[in-house]
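Let's start with one chain on its own, the form predicted on its own, as structure tokens.
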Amino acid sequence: MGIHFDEKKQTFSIDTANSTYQFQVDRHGFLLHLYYGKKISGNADYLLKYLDRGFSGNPACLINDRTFSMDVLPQELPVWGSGDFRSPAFVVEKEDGTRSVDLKYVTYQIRKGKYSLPGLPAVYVSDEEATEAETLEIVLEDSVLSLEVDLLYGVLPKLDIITRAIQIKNKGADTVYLDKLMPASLDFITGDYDLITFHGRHTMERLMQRVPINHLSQRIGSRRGASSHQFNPMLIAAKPETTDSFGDCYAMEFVYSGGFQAEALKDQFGTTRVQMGLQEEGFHYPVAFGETFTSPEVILSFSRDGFDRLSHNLHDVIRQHICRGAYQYQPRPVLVNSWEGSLCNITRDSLLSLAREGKEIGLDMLVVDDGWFGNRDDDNTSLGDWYANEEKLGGSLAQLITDVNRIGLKFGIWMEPEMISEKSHLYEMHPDWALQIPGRIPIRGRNQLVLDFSRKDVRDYIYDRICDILDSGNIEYLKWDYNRSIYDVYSEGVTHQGRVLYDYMLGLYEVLEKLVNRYPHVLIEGCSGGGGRYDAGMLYYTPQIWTSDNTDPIDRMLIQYGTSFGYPASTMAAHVSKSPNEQTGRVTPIQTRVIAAMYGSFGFELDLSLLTKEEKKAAGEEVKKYHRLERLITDGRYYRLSDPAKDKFCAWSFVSRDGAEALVNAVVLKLQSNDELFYVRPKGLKPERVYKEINTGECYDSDLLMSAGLPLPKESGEHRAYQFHFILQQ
């Protein structure tokens, strides 16, 4: 395993436990992609064929060689201006508007450890793991532009993970503008592939979609200034026959929380190109003499054993090498959030009552959501005025925190630091701090504007206000929300507005990094109207994210199913809410709501006083159960056992790493009279062994369970849910 360079053939091979990634410096100094897939020992350069193809131009350095064209060859970094008319990964513009890049290989370096990216989230390794991880740096140069482009490859061989990022260094006198930058671009010379993406909308995020990659450009992305509810910055390219348990598949996952785009297309000669990087609309980033631009990175992984293994690779790298801090591995508090129970209409009495109800059923934390600050009685005012409303809280925030702690619960709080209301003291003092175009009435979302986090004075002010709040008492959790898209991009004092959105994200990451370092004991949960910014970039700072504003357990089956392809259960915040559900009006049993919420980081989001005595007793037992099972759920191997978009039930399981314990969950989605029996087939159990189901005491042959399955009880009543806890018998 590791990175190897064949001097004779000028070929780089990156070997992980089960994959090989290979590319070559050709005789003209171009970097040509050769292979990515199952681990190999040979050199794949024989796959390259040189033919005269009509209307495919030839590089200037070749003069009369018509058999060589970048329009046909697979490349490591396809650029605009090389004669390649397919989708470029790198577009540079000069002051005069011309676009042309001619990159040639200069040198390389292989070093131990994983590279880091200044000001950006990235996969990291500990000092102990640095001897196993490696970095490959390839230096390319355009001599006319005096532009150096460094390709960075990070390798975590045991996890079958390769990362890619790019640094652009301007060594010339003239400023250049980056108009497109895709840190990861893969060319598959042959074969048919499906494209799997995760689309959606607010309250229905990350719905899986699978379509063939054809002779057309298939593009997803976000122009919203955030990774978005509409598309997730993660995709899979898979052979048509690939399933959860079988077949070749490749993942790309962007470690970035702003606008992105990804594209897949099959070209005129059958080569498939898949790319991921920054959203190009609105991106026109100046790089002056002596400056360096650093891109976010893309996580790559390959599995020849289907989507389960691919998901395990991604889960491991996210949990072990993206998430950080005290809550990376330790149990998360089981909390109750005030939002669905009270909205903005909180009072001291209602909050303390909710805390007492929570303590009664064994919860760990009360989270005070919206309505505690400024004149915030609804969502039309006061964002930016981060001062406790002592009249509403019946005293200081510090006193409320103390009283909640005395009841026996930890205290958490909600904030939306990136936003500003026009009805606020902050806006009266600093209207220029909001992103809005001079001379135009701003487009509003949720009747609020976005603070300009590309400005240092804005960042410093908001950071200080957050610190004042967190320092006011024993606050152990911060829910960081973001409830609109960015429309009007203009920052005062900036010459080139094409840099603002990217600088905004760098500014956000700067504030989050300072908070993580100053408050290592505080669990920060990310949120953007639920799952509108659910990405690896945010997980670097917030180890869990509110999966969706939709808490309906049946809808959550689809949402959490799609999320599971790229993100571990430990990152999914999932809560039990009231019935009928606030978003859908659907009526579901308390057991179903509990099992659906045990998909990830568990909690409650309702007025607990509305539960019946029997429901409170059941909820208390489920809280105890979750505390017993939390390690299995957050650190066990996750398996999808059905497809909720097609099947009448949704089933999933968590299996301990040693195979000694498994939790199998199932929710019935559709019920018909005199229906067939539903069989759930567990995965990941040890073969030829016996497992005991601890609720019934029955023992089962593991191979029979995995082959024939376990029948779900035949019961009347909609949306029943079941949970089976298996223990390996010695």
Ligand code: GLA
Given for the second form:
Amino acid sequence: MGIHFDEKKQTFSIDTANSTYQFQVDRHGFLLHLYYGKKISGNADYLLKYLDRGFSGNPACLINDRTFSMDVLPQELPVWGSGDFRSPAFVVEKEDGTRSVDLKYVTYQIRKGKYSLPGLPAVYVSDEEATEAETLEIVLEDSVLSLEVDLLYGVLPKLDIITRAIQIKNKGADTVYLDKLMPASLDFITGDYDLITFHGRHTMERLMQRVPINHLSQRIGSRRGASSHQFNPMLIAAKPETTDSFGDCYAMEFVYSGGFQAEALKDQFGTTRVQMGLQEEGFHYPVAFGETFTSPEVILSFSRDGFDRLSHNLHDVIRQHICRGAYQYQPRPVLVNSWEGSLCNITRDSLLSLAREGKEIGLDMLVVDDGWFGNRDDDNTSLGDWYANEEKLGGSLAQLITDVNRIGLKFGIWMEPEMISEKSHLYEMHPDWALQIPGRIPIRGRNQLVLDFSRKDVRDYIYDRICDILDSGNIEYLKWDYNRSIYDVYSEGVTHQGRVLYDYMLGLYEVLEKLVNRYPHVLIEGCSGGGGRYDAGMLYYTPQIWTSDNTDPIDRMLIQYGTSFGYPASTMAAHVSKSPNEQTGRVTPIQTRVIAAMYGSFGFELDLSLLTKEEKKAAGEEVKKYHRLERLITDGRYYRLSDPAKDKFCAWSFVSRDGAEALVNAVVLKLQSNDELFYVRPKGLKPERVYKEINTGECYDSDLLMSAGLPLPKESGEHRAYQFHFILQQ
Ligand code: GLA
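Having seen the form predicted on its own, can you show the form predicted together with alpha-D-galactopyranose?
Once more the chain from above appears, this time first in line as the rest of the complex follows.
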């Protein structure tokens, strides 16, 4: 395992437990990608064939060699200007508008430990793990532009994880502009692949789509300034025959929360290129003499055993090497959130009675969502005025916190720090703090504007306001929301507006980093109209994210299923809400809503006084049960047991790492008269053993369970849900 350089063949091999990644410095100093996939011991350079191909030009350094073309060969970092007409990963423009890069290999370094990226979230390792992790740095140079380009590879061998990032150093006198940067670009020399992406919309995020990669360019991404509800910055390339439990597949996951782009295509000779990186539209980043630009990183992983294994690799890297802080592994508070129950119409009495009802069913925390500050009686006003509305709260925020604590609940609060309402004191004082283009009326989203987080004075002000709020009492949780997209990009005083969106993200990360350091005991939950910024970048600061504004348990099956491909259960906040559901009007049994919410970080979001006595009793029992099961859900291995887009039921399970217990869940999605039985087939149990289902006391042969399955009870009634808890017998 580890990184090796074969001097003779000038080949770099990155070996993880089950994969090899290989590229070569060719005789002209170009970096050619050779192989990524199942672990190998040989050199893959024999795969390359040098042929004279028409209309595929030959690099300037070659005289009379028509058999070498960057348009044909697989590349480690395809650049614009080399003769490669496929999608480039790196485009640079000079002041005069010329665009051409010619990168040649200079040197390399292999280091122990995993690199970090200044000002950016990134996979990290602890001091003890640093001996296993490795970094490979490849230095490339364009001697005409005097540009140094450093390719960084981070390796976590046991998890089959490789990360890629790029640093660009301008050593020349002239400023250059970065127009496109994809830190991850993979060329698969042979083979057919499918592209799996996760698209969606507000209240319906991360729906899986699988299509063949063909002779056309397929591109996903976000131009919205945030990673978005519409596409998640995660994709999978898989052999057509690959399933959850079989076959080769590759993941790319961006550790970044702003605009992104990913592309897949098959070129003229059948090579498949898959890339992920920064959104190129709106990105025109000046790098002046002496400056260094650092890209965010992309996480790569390979599995030869299908998507389950690939997801496990991603779950482990996110939970163990992206999420941080006191709540990385700690049980999360089971909370009740005021939003769906009261919207902005909260009062001291409504909040305290919610807290009391919550206490009655054994909850840990009250979260006061929107409506507690400024004149915020609806969602048209007051963002930026982060002062408690004492009239509404019937006293100070400090007093409310004390009273909630006295009831026996922890206290959490909602904020939307990156936003400003035009109807606010902050806007009256600082209209230029909002992103808007001089001479144009800004586009509103939810009737609000976005604060210019690329500006230090703006960030410092907001940081101080957040600290004032967090210092005003015993606040143990902050929900960090972000409820619109960025349309108008203009920041006062910058040399070029093409840098603003990227600087905005660096600014956001700076504020979050300062908060995480100053308030290590505060759990920050990420949110953007639910899951509009559900990415590995945010998870570096917020170990859980509000998965979706849609709390309908049936819709949630598709949303949580899609999310599960790239993100562990511990990151998914999921709440029990009222029935009929606020978003869909669908009526579902409480048991179904509870089981759907036990998919991740569990909570409630409804007026608890609406629950009947029986429902309250049941809810109390479920809260106790969740506390017993939480470790299994967050630390166990997660398996998908059906495809909710095709099957009539959605089933999934959590299996403890030692195989001693398994929690199998199923929600019936469609009901028909006199239907066939639905069999759920658990995965990941110990073979040739017996498991007992603890609710019924029935014992099962593990191989039989895994091959033939367990029939769901045949009950009438829409959208029933079931949970089976299996314990390994000695
Ligand atoms: C967003 C969030 C909700 C809630 C509201 C408050 O939509 O996703 O959970 O906090 O804002 O305005």
